[in-house]
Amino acid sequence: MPVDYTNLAATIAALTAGETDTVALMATIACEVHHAGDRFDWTGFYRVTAPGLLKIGPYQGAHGCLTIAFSHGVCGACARSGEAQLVADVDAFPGHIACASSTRSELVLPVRDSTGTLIGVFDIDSDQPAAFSAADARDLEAILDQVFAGS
């Protein structure tokens, strides 16, 4: 069943309307976003903690990596490129971390403050194959924006 992102954007709106802590807006979209739809499996930020380095932030699902380099993974392409990766199949990504066995896809949304800086990432996991859409990035890439860019 496909996400409805407008309902989605606006109930995030509504409750992070007025919050400035970044670990509750955090928490808030990990899990709206996790509930919004069957294909996300994992979905949580990665907080860019030192310079090169992302350490885990509010997630739902099971467990995930503590600690990522930008040097490894789909999480580390996101952070050291700066762009979104949208990935159909993990296995034939180049040094994927695998937290889970069980991922099949996955997609990585960059994260920036009202500065442009880069404070983390947005990973969500699926245990479906080719689970994302570019349209999904656009869209949540739309709600992050929003929330941390305030655009």
Second form
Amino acid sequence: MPVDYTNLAATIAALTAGETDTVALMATIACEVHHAGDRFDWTGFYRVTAPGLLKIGPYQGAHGCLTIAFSHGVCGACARSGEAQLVADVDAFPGHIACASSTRSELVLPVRDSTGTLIGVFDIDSDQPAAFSAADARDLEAILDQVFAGS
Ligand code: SME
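For the form predicted in complex with methionine sulfoxide instead of the form predicted alone, what are the coordinates?
Next comes the full complex, and the chain you just saw is listed first.
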């Protein structure tokens, strides 16, 4: 089922208008994105809580691991590089952290504040192989920038 990212961005903008609390913003985005498509089986944030360390934030789906070092996993690769990680087959990604054995593909995006500082990563897991495209990454990054970077 394709995602209407124009409508999703408008909905999130309306729901978060005037809000500055990061947890509230993350919770809203996790909820709206998770329910926007049938490919999204785990949708949530990992926050930068110390140098080189990610801690789980608001999410939707089964329980996720609480802590991820920048040196580990797809989330760590995104945090280290500051680049989107588009993983068509998680079994082919060295060091993938399987919070659920059903996960087949994954998309992890950097989350930056208005100063450009990395404040976390946005992680979406799918039970479908190759579930995500460069267009998903582009459009979701635009939503994250709209909410957290004010752009
Ligand atoms: N798969 C992620 C870990 C987070 S769970 O998927 C929610 C990773 O490899 O970093």
